[in-house]
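Taking the form predicted on its own, here's one chain by itself in structure tokens.
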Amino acid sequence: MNGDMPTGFASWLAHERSCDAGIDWLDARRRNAAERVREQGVPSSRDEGWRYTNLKGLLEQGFLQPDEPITALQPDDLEEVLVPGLASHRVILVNGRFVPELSLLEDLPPGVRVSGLASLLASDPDVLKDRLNAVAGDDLALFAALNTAGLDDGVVALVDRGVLLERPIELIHVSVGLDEPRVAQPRNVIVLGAGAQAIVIERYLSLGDSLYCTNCVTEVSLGRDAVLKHDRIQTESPSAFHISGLYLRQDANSRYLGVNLGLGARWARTDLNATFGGEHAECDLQGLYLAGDGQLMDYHLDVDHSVPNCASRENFKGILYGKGRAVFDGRVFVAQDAQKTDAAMSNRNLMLSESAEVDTKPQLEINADDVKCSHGTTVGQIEPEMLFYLRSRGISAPLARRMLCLGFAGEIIERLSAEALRDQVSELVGQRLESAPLS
């Protein structure tokens, strides 16, 4: 191996160093993926990828990765974080960790298979041997390679040909507090066979506004014709740092759409890779996030559009307040051959405060010639005629602003899947933005 682990990421690696699987194909990538983070090291500003977010204040914390699972919550601990009315396939992690006691997979129907990842690789892991990586490739950036020479605990979720599944399959990562922060690196692998149709909810939260770190990635397969919605919801810890990559590759005539929340931590970033594999698939990611005092939310997109006839929207709204701080960074590719591609990136943000800010930068790249491609931004204010005409009706100023943003984001809440959750997000959101500083 070349050089040490950088700074800060070698109590990461805990058990990368400390032992080996047993498994040969599992060892080996997980010792190519350390030496993929020796060979980054720490990105700076000086990286494309990391010019307007700093890792100093995450590189300072020496989370380490923990040792042993939590065991001594109870269901009626979890309580607080279920979304009424929500009926789900549920699979519980704490602190990185599958909890099967916790969980409710009693029910799954026939041709659904999910499992912790670590008890499937103990038990038949050559299922894992051409899926495990197989989205996400070796050539890892820094923090997917991280979590896979870290890789330690996850969900599969496998779906077979032609299953359509009623009820969605809910991931709900809960983080709690350690004596000291901890850093937990799930890995989520889902894939959906040939005209498999599924609803999938991941939620990342806390129990407690604990320090701890999340590095999670998760990889999607669609196989042809395969349909797959796909929330992903943040609402960790205001002293927490969210390190999310979603991979995701699209067989021909498949169809997906991801609705993406950041609303919680103190630091997140969140990178989105979707490619297609087969002509005619389309992918449509939408997101949604709030940034306040303290806060920064990063999201990554990278589109790549290889083969022809396929279709792509990105359409990500941000919303911040006090010294709230957001990056937006998104790209879409288009190869020679993709002809006929359709490709639409756009991203909003409205400030409610001077001292907000936001970096925005949607890109297109083409190489080809037969296109319909188009990319957009813009960052604006509350308009002082809406607000002067709520008021001029008896509504406060706090709920005034509360509507007006809920009118700006319920766009991207109302992709949701499920009612439940919609109700529960935009409760949520509502809260926030009633009570945000506007200095």
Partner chain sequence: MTSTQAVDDIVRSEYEHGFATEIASDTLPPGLDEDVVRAISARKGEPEFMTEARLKAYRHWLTMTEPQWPAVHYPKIDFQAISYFSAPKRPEDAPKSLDEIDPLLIETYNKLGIPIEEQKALAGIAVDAVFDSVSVATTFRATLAEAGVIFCSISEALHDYPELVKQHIGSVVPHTDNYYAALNAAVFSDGTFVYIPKGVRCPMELSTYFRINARNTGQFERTLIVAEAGSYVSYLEGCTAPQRDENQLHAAVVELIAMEDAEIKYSTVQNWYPGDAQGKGGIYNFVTKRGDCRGARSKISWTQVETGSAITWKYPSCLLRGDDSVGEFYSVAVTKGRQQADTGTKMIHIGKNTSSTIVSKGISAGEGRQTYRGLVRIGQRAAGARNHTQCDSLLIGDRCTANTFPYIEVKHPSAKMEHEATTSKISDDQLFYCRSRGLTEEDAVSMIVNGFCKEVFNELPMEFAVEAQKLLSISLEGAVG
Given for the second form:
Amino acid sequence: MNGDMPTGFASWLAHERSCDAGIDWLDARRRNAAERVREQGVPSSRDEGWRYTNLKGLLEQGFLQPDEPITALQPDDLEEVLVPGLASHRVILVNGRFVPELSLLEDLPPGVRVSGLASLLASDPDVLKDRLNAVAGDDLALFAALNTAGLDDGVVALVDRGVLLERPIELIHVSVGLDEPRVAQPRNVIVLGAGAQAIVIERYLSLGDSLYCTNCVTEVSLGRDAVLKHDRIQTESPSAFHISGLYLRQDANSRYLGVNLGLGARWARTDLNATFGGEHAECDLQGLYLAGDGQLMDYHLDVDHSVPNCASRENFKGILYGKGRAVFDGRVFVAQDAQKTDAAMSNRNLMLSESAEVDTKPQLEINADDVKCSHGTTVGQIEPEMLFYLRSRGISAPLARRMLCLGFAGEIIERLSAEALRDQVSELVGQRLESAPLS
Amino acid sequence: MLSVKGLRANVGDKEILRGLDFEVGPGEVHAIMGPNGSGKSTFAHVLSGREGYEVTAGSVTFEGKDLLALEPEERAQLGLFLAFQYPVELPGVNNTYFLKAALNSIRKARGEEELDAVSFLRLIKERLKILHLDDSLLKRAVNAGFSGGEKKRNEIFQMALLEPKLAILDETDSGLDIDALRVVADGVNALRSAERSMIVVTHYQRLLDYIQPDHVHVLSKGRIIRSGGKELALELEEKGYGWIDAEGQAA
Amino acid sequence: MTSTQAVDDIVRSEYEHGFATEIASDTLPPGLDEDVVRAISARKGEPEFMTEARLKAYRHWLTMTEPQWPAVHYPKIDFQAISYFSAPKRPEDAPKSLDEIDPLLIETYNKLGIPIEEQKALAGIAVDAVFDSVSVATTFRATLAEAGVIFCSISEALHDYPELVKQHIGSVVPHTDNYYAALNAAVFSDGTFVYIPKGVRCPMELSTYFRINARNTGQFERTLIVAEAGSYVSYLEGCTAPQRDENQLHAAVVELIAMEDAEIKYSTVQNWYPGDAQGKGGIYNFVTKRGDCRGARSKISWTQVETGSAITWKYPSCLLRGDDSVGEFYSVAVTKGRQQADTGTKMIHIGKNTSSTIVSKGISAGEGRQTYRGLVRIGQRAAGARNHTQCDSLLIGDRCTANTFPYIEVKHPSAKMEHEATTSKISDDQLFYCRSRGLTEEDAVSMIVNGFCKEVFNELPMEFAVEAQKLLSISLEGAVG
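Alternative state: the form predicted in complex with its partner chain, after the form predicted on its own:
After this comes the whole thing, all chains and molecules, with the earlier chain placed first.
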């Protein structure tokens, strides 16, 4: 299976053979994924999805995927990792591996199953046969293919039909600095049965400022009438590379409310893909990114309206300062039969510095006539009238700017599922802005 | 308290204020009236430190300080308050947060202690009543999606909270129906005191039926051309601004 | 004397310098190589620099690959099967009468109220005489000469003002720009040259409509407009009547140059033959149009009404180099039947305080496929740049497609950029309201569509706007139901 892997990614898949699970269907999917990596090679700026995103910095690092789990996180370190006041069913992954002794899964109600992917593959692989890779599919994009080919662990959360889970499931992915730069490729599978309701919080963070790469893929499948609130918060180390793929599939009448926050990492690429399997489903994708000095925040949304009567909202906001860069590439596709589609995409950017840069590309592809589709983009700076108004009330200029930025960000932050999370994120954003050169 | 001497100011190449003299003592309420384009709003903006105006001559002292040398927030911290003609919408900026930040920055500048959350909330609820405002307002973003009347009431509410020494009401009556006008005027009257001065800038006499001024000034072509008591406002209403202009030209 | 020659004679005799190009009586065999390029240049008696420029472009073209556009579908073009220099068809090859023409086309002519002789000319039938426009054009020329305005064919300009042409041609769209621009630079047949001297306001709208003799130049047309400091010109291209052409591939290049305080307004009504109901025989319209706002406070405004062609691929663009310069793009594009259009604009903000406006209205009916593709780039030094983009699609019928692909690249924080796009259909409520006031469904649709396009029509010169509205109504007849 080795051989002609694209240079730069070969080391990601050194692991490919060693974790051969001996499960036929899984091995077949991984072989296919490896093949997809070979086929695609390393994309260049000529590839539409990589027009504004340079992979050079990532490839230069020579990231390795470790064979053995390295989970050097002490219970004492947990303090730093948890959100004060957030009560959750907690799953902790360290460097891509599930750590049961730090996780907190005792109180799960009946009908809810949360476990490590590797252990589930060992104990009950059949549960995953129709679920793992089911949403992402065989036609995998490069990094999803790498994740699948190099798959070793992650989290599986299954909520049975009709179950209303009150407390959120919190998935905390911690990266701990290692001697050599490593890549972690966790794979998460979230499945809600018909009528089930749940909150899932995914957080990616690190202790310290070390260099590493996270290439995570989360697959979400919502049954008929299911409701999922899904917060995904990335506060990786300032030296880190973060690649994240979300694959979402919704059955009829289901609702998905997703909030994506990109606050850390030096280079972050997020691909969000949503498809509908039944009518009257709603998909709400909200996002906020902060791109400061030397940071790249790169978002790609692909919402596929292939059935009628579904609604989607794509609302992303960014704040850029220093030499920060952001890319927003959103696509809403409406198939010929998808009448009564209601889609609205918006990308708004606030630029605070001379050398920040934003490239935005909100696209609509519409093949049905009875639809309501719109998109809007703005790039601008803080309005002088707003600043003056605040100053005329006695507020200093730097604080006024920060308040306006927080106000801008607040619309997204307030969508987060838990108060404790909103408070923590607001504070973090405030801190980031405080240290940012705002002129 | 406020002393304006020979104030001249430009917007771009155009001179708007042409040698304005104006004095306000403690507790006094002054009305400045004048036709459109006479420089009323420019005057209010220059006092509060808005950008886009160039002062070419004259001086403004407030509480013994050179007002023109101060940043807008320093003026506010000193006790100056401008009620905007067009209050600015701040989408996403929570009203409570905004008010607390403003109040505490002013208190800090005065050497007072910052208010904690509990006493702050008590204070704003008390002040809300003066303006007959609902406390749902506190959860909303500043002025965003407010009706015209709500915006103006919110301005006066801010004034009640920030307790300025000198308040400038820039065409606070514009766009208000009579009921809203009454509410706003009641709020303003409730805030009158021996330590608080006000400058009421307006085009119409009717606001002065509700807010009785001690002095009325007529501004024309960037200068105060006539001053008098509140009867001057009535005379103006009757004869129109043309009368003053004609007189001004004759003089 | 053949009737074609008769036309040529009239043309020659009426224009002092010959409005028409020197038309050779033969046609070069299909195919393209350096000899063909040389032969084109030689036949037109061009100066040496032009021949060299053509060859350079040809050599560069050879190194390029034909672009593939994901949103546009058509069979592969065989560039060696095209004849790159052809005299007008001999009468025996041309259609003999209107009976041989697609009856739908004739119907449209009749609806537009086009006289029978004009219909024949438009349909490519050999005619005995050219109608009124020739003499009208002559009168115009005198007025223009008085103002110092040069308005002539590009071949003519190469003879009479070679230095002017040399200075400007290819300076906005270099031959290296894209595949079709390179091809055009190598083999361009003819086109228009306009020069407005310093401080001159061109006394009339300039229109190619009056240059009917430029037949067969449609294929690889080249237009160059230079507006010197403080001048103004409004230029109208095309006409509302559907034009037939035996050449399927059209690859024109238009270059506009506006110096300090100059303004160029360029309006296009493009109504080339879209092909029959199955899309057969329609024109491929692959055009490169670009304006260079070279001087401070200059302004270039593109307005287009695109209803014709089987495939349209064009992005009239503005390079906003001068400080405070202004770029505008107003577009109505209609695709119906099996038409495909991939059109939009590029606004490249380079100078300070530059501003641009984009208003694009796309109407897609039947199995029409339409794509708006636009780029707004705000460069590192473009302080205070402003852009507003409004991009709306109207869909009629459930088999059509409307895509919107805006690219927005901002590298300066003081930029203010707004982009809005909507896609909608004509609502039943709107239709019902109109009909309950006594309008037929067709009139109601036409009224709603014209309302949808109003912002763009307002930018067209008056008489053009009226024709464009009529054209739009006719284009969409039968599209609803």
